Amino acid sequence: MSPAETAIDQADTSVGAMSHEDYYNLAAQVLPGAGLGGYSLPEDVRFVIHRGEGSRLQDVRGRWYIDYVGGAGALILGHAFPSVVAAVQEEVPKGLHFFGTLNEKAILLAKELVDAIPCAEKIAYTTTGSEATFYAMRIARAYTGCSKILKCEGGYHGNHDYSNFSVSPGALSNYPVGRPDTAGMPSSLAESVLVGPYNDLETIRKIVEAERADLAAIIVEPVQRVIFPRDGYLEGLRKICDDNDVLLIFDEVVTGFRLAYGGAQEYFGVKPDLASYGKIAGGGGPVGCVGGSDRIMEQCNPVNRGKPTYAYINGTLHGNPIGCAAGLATLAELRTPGFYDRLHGRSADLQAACQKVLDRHNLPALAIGRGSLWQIVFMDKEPESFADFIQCDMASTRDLDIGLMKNGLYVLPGVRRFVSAVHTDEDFDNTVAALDAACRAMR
């Protein structure tokens, strides 16, 4: 498929049930901002999606776009991936959904986390991200019996409440007290959730003998965004938290089962005391978990409701069998021979070929990241903190990932993309020709 097949002005060929315009119109009469959750794009490049296959995307309109969001990075298999959908089909008739009572599904795909990640004895089932994030902090706080958690500014955990402090301040925060990103959130909580700067030991370290006295954790995601740690970073934060008595919480929502089978902590080699996961562990399916050891994770056993120090965590959905069943098979894609190895190598290809388009340019853009995530910003040198993304050229970032999509590219201006097993030389080749077209269209 050429480029100007994937571009989004490309002759429309509708598949859909209506039309593209009418699909918008009935999204604005029901949904707010006719969109799904944060984002909302410009009308140019808006889409409505039918379907997905592989790398790709297909809309309303019959016009396929090549993917480099997958499912906030859920997909790695890509979409319809062969081996997750028999899997799913074979569950479907079972049943979609129990609850109270354990199935077979769930203890399988337990048994498999547990095996895999690092830090874990035991597991307990989430339906999302969110979720795992939010009740890592529940059981940290319930362990510890203090109050106060630590996170980094620039840091996403998701879209509770404890979570939504300097996720995206527009200045820098005043350590350790946090801004709130959204309306709607108690003023209380400000002195349970404190602030301090990725890669930055020293002042991490200031915070948390201060605060040492109530607080429970320190959150953090290994890879912030596309902000990679610095040498030394993480094993800094392992050691200040001994050093306290305060728990590590490595949120691995992004970086499980994508850095490495055993996810940033098998990457970089540094155990935390609890690790939230989401996206990948179900295979895109409403599946996340909590891991940690068994002496934590008993915080959370049922048979100890009502003492002081149990964390209630239950969900309706959690252990979801059709969701464990995808997780389980992708799990089992991921433990190929060479896997890892091959997506890396991939996603690096891509990135020097994009670099040499921006070079050729002149524009004063990096195509940055590791592994399979990355992403294109008008920087002068990679990120190391928030900071950084605050001083540098977001208009001009976003400007030319609009120009992506125009050429045919699934991506979320500004934000951060993925590389899935299932993208081809094909993608890649196109992807280099929408990215010049992007680029001349910049000039």
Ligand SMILES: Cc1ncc(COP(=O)(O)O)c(C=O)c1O
Second form
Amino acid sequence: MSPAETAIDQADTSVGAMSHEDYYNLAAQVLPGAGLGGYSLPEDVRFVIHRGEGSRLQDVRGRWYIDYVGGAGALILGHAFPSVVAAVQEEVPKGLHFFGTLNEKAILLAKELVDAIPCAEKIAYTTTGSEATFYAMRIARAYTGCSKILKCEGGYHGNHDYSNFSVSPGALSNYPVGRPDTAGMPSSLAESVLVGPYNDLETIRKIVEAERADLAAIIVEPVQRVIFPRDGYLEGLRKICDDNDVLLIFDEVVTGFRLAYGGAQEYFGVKPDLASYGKIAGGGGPVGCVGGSDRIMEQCNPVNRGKPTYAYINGTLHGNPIGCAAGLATLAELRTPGFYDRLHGRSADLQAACQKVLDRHNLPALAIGRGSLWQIVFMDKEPESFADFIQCDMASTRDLDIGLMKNGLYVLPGVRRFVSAVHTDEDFDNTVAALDAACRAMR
Ligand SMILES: Cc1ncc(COP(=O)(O)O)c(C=O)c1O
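Compare with the form predicted alone: the form predicted together with the named molecule:
Every component of the complex follows; first up is the chain already shown.
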């Protein structure tokens, strides 16, 4: 793809087993909304992935896209990174999956995770990030004997019922009462999940002090979506938790191995009691984990099964050897000296180049983010709270993103995106050209 070409301009040479249309017709018969999850893309930009290579995806029509979705942030090394592929290829012939007892790769990755995650003396495996936050909450409740969890408005902790309160409410919540984001939630759950504002220590302190008798933990995304913590915010949460005997859980599903090798804990210098991981920890494979101190993680020691304080953790795919092999190979790359400095520096350059384009077109939009997390949003200042974020012009934000998709980028409309270590200078030039074309179309 050259800067002048867009995904739509590219001549189609089918590479799929079926045509684009046949795949969509089949998908419409067997998948709700012909989709894989929560996204329903407009017909003129949706595509069926044939393969991924480095920073790019190819669809079944043979068109290439520069990928900033990165497997929802799991693919910090892009697609099919050679050492990750080699590790998986070595593992696959030995068996895809085991259960009930240890396997070599699961032990070796657990050691790397404990070494990497500042708050972890032990980890318990999960399959996904959602499970990792679900179990962190369960362990916190088992450890403290309390039943409630406080989360932040706008914070996402996965697909389970304890997460789906006030993740994307249309209006601010009546703290500490959250708003369910989905149908199908048990009504009784609203009593167990409290909601407070991100980056507002005063309100969080008041909620904690009022609820401390039955509050097990605060769970927080250290970087909430693309909103970074104010100076002292995470330290303040740590202190509020300590003052009130409440546990602090960092949801590091995105920030873990993304902001730094030691995740947000290293990047911001704050240690929670428990941390949930997913995504990069398994190099794109089915691996997540909860990490914490020996004392807290003892709650899920299976020898305690049957005791009232035992927190049950179990899953068919936990410690899956293929995912663990991919995780081990990925983490080895991330330990290369200078890896994060280079990634962050390149991402900052890309953001700055995008901001220049937006300014040149006089569009009231900002390229926001830090590290390798970024997004273009129509707003006049970097958001510091969910209240700021819902002021943003989401319709224009989405329109621009759809324009980017039409011009050869894979982004999800209105969603934060990721730079990977394998995005090239040519990708960045093409991205700036795509943004320029999308801005022109918007005007
Ligand atoms: C911060 C955060 N926590 C939890 C999850 C859930 O992870 P998964 O989709 O692997 O279940 C996500 C997913 O994007 C996330 O961004």
